[in-house]
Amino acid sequence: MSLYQVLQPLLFRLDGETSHDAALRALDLAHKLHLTRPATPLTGRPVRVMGIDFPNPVGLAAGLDKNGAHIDALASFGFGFLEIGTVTPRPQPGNPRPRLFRLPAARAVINRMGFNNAGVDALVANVGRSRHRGVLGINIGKNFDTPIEQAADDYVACLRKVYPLASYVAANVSSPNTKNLRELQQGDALDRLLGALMNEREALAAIHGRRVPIAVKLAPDLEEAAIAAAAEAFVRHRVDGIIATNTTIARDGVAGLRHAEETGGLSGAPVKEKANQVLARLHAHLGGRIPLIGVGGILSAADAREKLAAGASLVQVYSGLVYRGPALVEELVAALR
């Protein structure tokens, strides 16, 4: 029995957010005491995506380490890459607590965190203190009180700060927990945001002498027409990668369960089918022109293989770790060799 299996019943007695914070503190302590494995990627199938060499195709999804405060300890799980954030230009507390709920019977999580984070300067400082030298993605967003018409300014401000430190940058336009944010996934709003990000990236590439890839994270709730239009925009603006998907506002698979009616984004096993459908549709529209990162509902090796079959080149996990712990990473890396 693993240490996480021993601790999980104790953690599940706490509310979701308290449990999350306690688990990270315990992981940090174990890492400092050298009780974790070395903070290097597990040996897996190397893959080159977005011009980056990933030692294995299994990554940590954004949201678990919003401020980049636990990078070294999380790297001990053996991920091929880590994605930290979502970070905003200014610190913000997020939505009122409680805002994170487990639904164990469905192996699911509902959150309405609201981009709670210490701000981009704090994240940059944390990354600077980290010893991690592996692939690091940094996920960026807008402050809750920035008008949607000015959202691009926030994304550009974050991009400038994180650019020297990131292996790639992911723009989160799909969280359901920041008012109107999902409007950025479509139409003129998406075009304006992508244009601003890509123009700024070219300027930063000239300054820093390296071209950092930019990916965009989409929701699983998009209709076919919106998926097709977004795919066209991504090709037109030469986006480097697409992360499919974020959490869902649907409640398929959890009806009647405790916390099922809580407001927020649903993740875990119930989102898998919706996420896979969006992933497959994007793959069909893009025809391999832009690589895809599959996330949503991965709790086993079979789940990860489904992502690859739907068109993903890489996979990411978060909610699966809540229910499976670090053993999930080892299982996935071994299965995807």
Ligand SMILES: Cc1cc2nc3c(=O)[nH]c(=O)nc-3n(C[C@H](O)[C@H](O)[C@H](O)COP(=O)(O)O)c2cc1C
Given for the second form:
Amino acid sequence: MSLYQVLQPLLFRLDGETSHDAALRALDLAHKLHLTRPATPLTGRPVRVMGIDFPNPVGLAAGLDKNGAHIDALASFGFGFLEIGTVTPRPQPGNPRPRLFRLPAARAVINRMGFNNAGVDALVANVGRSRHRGVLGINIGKNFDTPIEQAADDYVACLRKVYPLASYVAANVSSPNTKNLRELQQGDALDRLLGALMNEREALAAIHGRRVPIAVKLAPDLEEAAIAAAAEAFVRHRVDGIIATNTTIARDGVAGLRHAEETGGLSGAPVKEKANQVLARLHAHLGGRIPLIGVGGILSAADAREKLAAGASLVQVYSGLVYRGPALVEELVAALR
Ligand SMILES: Cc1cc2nc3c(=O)[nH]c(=O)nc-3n(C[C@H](O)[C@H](O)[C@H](O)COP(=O)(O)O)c2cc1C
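Take the protein just shown as the form predicted on its own and give its structure as the form predicted together with the named molecule.
Once more the chain from above appears, this time first in line as the rest of the complex follows.
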């Protein structure tokens, strides 16, 4: 029996966020006491994606370590890469609690955290203190009170600060918990944002002598036409990667369950089909021109294989860790070898 199997029933007695905080504190402590495995990636199938060498294709999805405060402890799970954030230029408290709910019967989670984070300067300091030398993605967003018309300024401000520390940067335009954020996935707003980010990246590449790849993270709730238009914009702006997907505002697969009607984004098993469909559509439009990172509803090796079959080069997990613990990472790395 693994440590996680012992702890899970205790954690599941707590409310969602208390459990999340307790699990991270326990993990940090276990890491300090050298009770975790070494903070090195598990040996798996190495892949080169976005010009980066990944020791294995299994990553931690954004949102679990928003401030990069647990990097070394999380690295002990053996991930091929970690994505920290979403971080915003200024610190912000996020939405009032409760804002994180488990739906165990559906192996799902609903959250409306609202980008609670300590701000980009705190994240940069945390990364500076970590010993991790593996692949590190940094996921950036906008403050809740920055008008949507000025959103690009927030993304550019974050990009500048995280640039020297990031293996890649992910622009999150798909959280359902920041008002109007998902408008940035379409039309002129998307064009403006991508233009600003790519411009700034050219300037930063010249300063730092290193071209950091930029990926964009999409929602699972996009219509076919919006996916096609976004894919074209990504090609036009030479986006380096696409992360599909974030949480869904739909409630398919959870009707009648406790918490099912809570406002927020649904993740875990019920988002898998939608996420896979977006992935497959992107793959159909792009035909390999931009690499895809598949995330949403991976709770088993079979789920991860479906992501690769739909066109993903890498996968990420979040909710699966809540239900399966760190053993999931080992299982996925072994299965994708
Ligand atoms: C509690 C929670 C917080 C999240 N926060 C973020 C976030 O800050 N930024 C982001 O891009 N995605 C965030 N996500 C979305 C996940 O990264 C992932 O895209 C989504 O949960 C689907 O994957 P899963 O089914 O493996 O959880 C969050 C998810 C959860 C459950």
